[in-house]
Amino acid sequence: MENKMYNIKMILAYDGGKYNGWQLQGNTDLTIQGKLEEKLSMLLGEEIKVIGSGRTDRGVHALGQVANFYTNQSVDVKALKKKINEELPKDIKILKMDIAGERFHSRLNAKSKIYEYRIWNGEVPNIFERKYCFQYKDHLSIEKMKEAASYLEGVHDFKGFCSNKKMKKSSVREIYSIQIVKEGDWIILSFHGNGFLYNMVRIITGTLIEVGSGKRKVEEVEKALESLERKDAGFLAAPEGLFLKEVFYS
């Protein structure tokens, strides 16, 4: 007889600053997954391989990752969540652990995300937000930034709008909405959409900082999102002010 997998689902936040991103990576133990699945296979006894909704990149913050596990041994989940939350770094925690349908899976389930990049606009910098933000001291204009990004909005392939030169899959995403909110000093992007590419946000990002300043015109956007030239989109916005905000499954 097999023996019973359970499928535990886990949303958990992390302050990826010290980290190399998500992903589990042989020449570094300073990822998350990495420290997920040792301290899971340690408390657990067995080795336990941690699946995310994606990978956030080095020093890419998580308000609400999702993740899953399969384990053979009927869990405490509420236990659980205790125990390896007082093992983890200070840096990442769990928020809520369940048990999931055994067909759950964190990445191929997902049906869209948000991203949210925060920007102090402010003349002097802001000491004690500097590590979850980009600092940014120009005027920048909230109205050229609004309609460049409506271009942006849609089903587009995004390749210009992505790192990843060699990447053979499609690079067409659907973007459903990208809120620019001004509250004092702070301008906060948020970007809803069915899938991300590699530095996509960032570079979204970074395309509408120099449309906001005046270095981008804002027709612009356009000719990137044509020609699918990384050179035509705008600079790659610092890692620090970047969050997985949540992941939505149906």
Contents of the next structure:
2 protein chains.
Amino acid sequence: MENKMYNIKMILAYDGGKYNGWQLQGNTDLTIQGKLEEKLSMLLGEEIKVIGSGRTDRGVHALGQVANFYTNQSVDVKALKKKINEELPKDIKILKMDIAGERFHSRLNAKSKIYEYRIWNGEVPNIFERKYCFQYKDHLSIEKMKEAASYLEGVHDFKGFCSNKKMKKSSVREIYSIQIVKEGDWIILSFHGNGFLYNMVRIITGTLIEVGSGKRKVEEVEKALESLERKDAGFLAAPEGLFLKEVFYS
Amino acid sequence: MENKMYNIKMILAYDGGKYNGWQLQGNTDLTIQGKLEEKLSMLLGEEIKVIGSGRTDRGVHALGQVANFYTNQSVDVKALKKKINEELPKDIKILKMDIAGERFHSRLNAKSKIYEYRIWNGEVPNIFERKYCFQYKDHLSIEKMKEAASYLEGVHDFKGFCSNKKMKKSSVREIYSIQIVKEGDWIILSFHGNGFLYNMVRIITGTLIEVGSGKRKVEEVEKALESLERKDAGFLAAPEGLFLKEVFYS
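Show the same protein again, this time as the form predicted in complex with another copy of the chain rather than the form predicted alone.
Now the complete complex, all chains and molecules, led by this one.
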């Protein structure tokens, strides 16, 4: 791979609803990465390996996933983008395609990411956005959710907010900000951080929903951070509400 | 039906994607009306017939369809609305339920309607709205579309803009306004009229798209109005872009 001459960077969007995530370990059946590699390899006539900024879980969406791949060919990126969008299924599209420097690596060079979690808090379920949000009709206190979120901002060991029990690497991450905005019946949570553990955004969201609904006290969030125990954090919020929004590079 | 004492009015939304329209003549399999009647009859324990403001075609959506039904029971509309929304599928929901005067009739009393047609005119197809718009990537001249639309406003015989060839009743209708708004890559067409013939909004939309793309001259729209011939109007635009937005009563 490293001996290929050209490095192409892509920004892409996908509806993760029917996919087994960006990449399923040991089984590439119906993954976003698999679809991209299949279509790029076909169009370019060489075996293409796609590197993503990170994995998204089964059912999670992306508005701005970043990925790159190496090729032996000098590529007309405008024409290739058009062609591959014609070949890709309706739920995966390339928004932008550029020639990158040879050292650019989507995952290793990523400095931070923004994830967005969308909650529909209306009395009547939302029909047209039903596959792109978590529907929760009971009252949620935005004030309490914001207060709980403020405990999670900063540098912490998020081991208790991770589904991977056998985690060997460091589970310390920095969350720069958690924004919670209410617009009509929507509650939109935005998480900006230098990295996120497996299921971390969805477990934090589940915890904040439990705080907002009164099932959990604000102080319990601090306790879950200290204990490092998964059982002290909240439920795993559904994947269909989660979007990888943006990946930042230096 | 007329001897039932209580008349209930509903405003409802639905994703028409998987339904054979509001009502399929001679076959009630998988229609919006059929689903409503099934669930209301079950909950109320009597046979309920639902009257809609009008039919929507197979695959067409509604943001504010109006319907009413008669029942023998004094209904707690707030509780019934909650219950039926729990029973209805995810793509049909009641937004509002009220007790109406006994003479209220969703179809006969309707004074006018607004339909909205959504065109995604972006270079890259829209992933998350793909089931709720018509995707057209080539250039469309909004100015020409507006000019052509102005010919269609007012009182006209819209026989040429109707799919029903054996139409016996009058095909004269009044379109109060056709608004065309461009917002980013969206082009939104709003049709306000006192009534619309079978497929009329979609045929007008198809005609306006052909004018906007340069395939058809603005003046040809006037000709199609005069000739009353279906062949002189444009193509039938896809149902997934169309929404019944609002029904007005005096």
